[in-house]
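Here you get one chain, nothing else, as structure tokens; it is the form predicted on its own.
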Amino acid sequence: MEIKKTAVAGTLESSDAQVTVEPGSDGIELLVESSVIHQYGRRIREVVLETLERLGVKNARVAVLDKGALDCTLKARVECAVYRSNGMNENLPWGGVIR
């Protein structure tokens, strides 16, 4: 899936994450800021990259501002931002439907 325009999903509330996706041209450029970066930074990166791969995103700039979100929340925020960047707002294939 192509990132067509900048899109944001999530909040900056505790236990959430704000994910911003922008069009990119040379692979995935990922920036992660987190209140728990030292404990979970590697896992946050893994979850975001795995979700982008599942969605077929090859080129994008992605920024994650994490406030202690669980894996399922990170996945949902990445999916939502990618769908919004494509103008998708109906019949969305959430969660495990995407392979």
Contents of the next structure:
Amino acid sequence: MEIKKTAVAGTLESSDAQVTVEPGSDGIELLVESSVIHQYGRRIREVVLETLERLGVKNARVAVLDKGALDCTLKARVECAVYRSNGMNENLPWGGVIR
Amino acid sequence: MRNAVGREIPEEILRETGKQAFAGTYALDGYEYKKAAPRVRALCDPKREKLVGSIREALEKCGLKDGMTLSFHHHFREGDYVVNMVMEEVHRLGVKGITVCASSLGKANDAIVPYIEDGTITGIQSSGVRGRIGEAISAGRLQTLAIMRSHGGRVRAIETGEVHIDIAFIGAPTADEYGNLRANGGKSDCGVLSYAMADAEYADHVVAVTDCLVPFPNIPASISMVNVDYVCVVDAIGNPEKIATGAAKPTTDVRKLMMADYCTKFVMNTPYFKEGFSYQTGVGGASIASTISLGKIMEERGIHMGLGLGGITTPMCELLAKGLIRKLVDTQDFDMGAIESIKSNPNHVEISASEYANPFNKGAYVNKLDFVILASLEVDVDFNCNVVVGSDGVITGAQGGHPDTAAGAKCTIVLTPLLQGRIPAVCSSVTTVTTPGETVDVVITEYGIAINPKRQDLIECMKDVELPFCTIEELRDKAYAIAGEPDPVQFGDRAVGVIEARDGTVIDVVRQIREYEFQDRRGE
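Moving from the form predicted on its own, what structure would you give for the form predicted in complex with the partner chain?
Up next: the whole complex, starting with the chain shown before.
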């Protein structure tokens, strides 16, 4: 999938993450800020990059503001942001349907 | 060297501080020493007054100079004005190299951080620190090693002379002009002055700071005029709304209620739950809920608590008022209900921090505890607890009476949710050890209960009890299965603080925090 426009998913509530995707041209540019960066920074980046790869996103600027979200939450927020950037708002292929 | 909880304590830390490495909770039982003593300036002439016009005048009369140690208590909790007021004046006088020896420091004292940065304050000794002071210490901005002591450990350090207080500032809700201090009445009621009592007895100079001067004699006094040099009246010593809150509403969080039920069921199935048992609990939602549910069982079975100890909250006072507790013995009041109770109920009694928890007196109340119900930021598979350093490596909590009560009680129960946000509360190895696992008997989470294998007696008496028992490793594995296994915090090399065990040995070292760096730069 391509990132067509800037889109956001998620909140800054505890145990959530806010993911912003913007169109990019030079691969994936990823910024991670997290309240649990020391313990889970590595894992957060892995999960976000894996999810983008699974969705076929090759070029994007991605910002993750994490407040201690679990992996499942992170995946859902990344998927949602990517779908929104494509104008997809209904019948979303949740939960790793797109591989 | 590696100490008795397996922590590597650098030789240079031991050399620099003159301390020993922790050798076990009871290793220094029977230790003999001669108590320290303060210098006293006699007051024979009845014409000489103790009232001073300002904090500045008090500091000058006490001979404030570079390098002195100033002490404070934390009974005004998040509403404290005294520390900031005194340190601001010290700063104005241009004095440097002060050590602040407080029974605790919190967010209310954020204002002293600039004085750490400019060298006014170069030492901090406290039960713990929250807020910006903790961040400043963890960032390496304090010139010397911060020392974290339990409430009992602090009194021990003062009485042995390990720390010598030059000037003690004692915020007092009421005082008379000769320095009889009470915790009740006035505008900034805090219930008790337990943590300031050792300061009054062992500091060279003692300054009472009050916002309510009352007629002489202000008795019965928590702190007597015989130990007080000066009395300073100021506009306000604290913010009453933050000193004591209304009673916390009983929690409706089903997780906490479940943990409270587990805790009560565990307690009532131990041999210690019998007429006259003794008990201490904390202020967390689950602890308070367990006090309430235990109270119901006590009422049903006609069992009375002989001693209720510690920091006191309204639910304990309600049990006292119902006649279910014989004596409520108090070192700190957490809410208005507790403050009202100590004023009106003769069986609710103020004690000193030494009587409460000092391991080096001739016997403290904690030694008589059957149960203590505690919380913890982290507990590891060796049952070691961490209540001072956040999982992100930043100092953010206080030892309080945690290690003291754990060491004293026959049954030490830690109540904690399995995860705090994403952070596993049960882990392989705590960030910092503050309470040794040998003193922790049971860990209760909403996912299961682990008994320390060292307590085969407790395991035996629970064998027919319907509770979700498992091993501590199983608890950790459940936490990691949900949240993922956490990476260790990336610390710098420099030590910024020492965690003292209650006997004054080094149980762990706190290191400077480092900004997080991704180990490989893929995707950036």
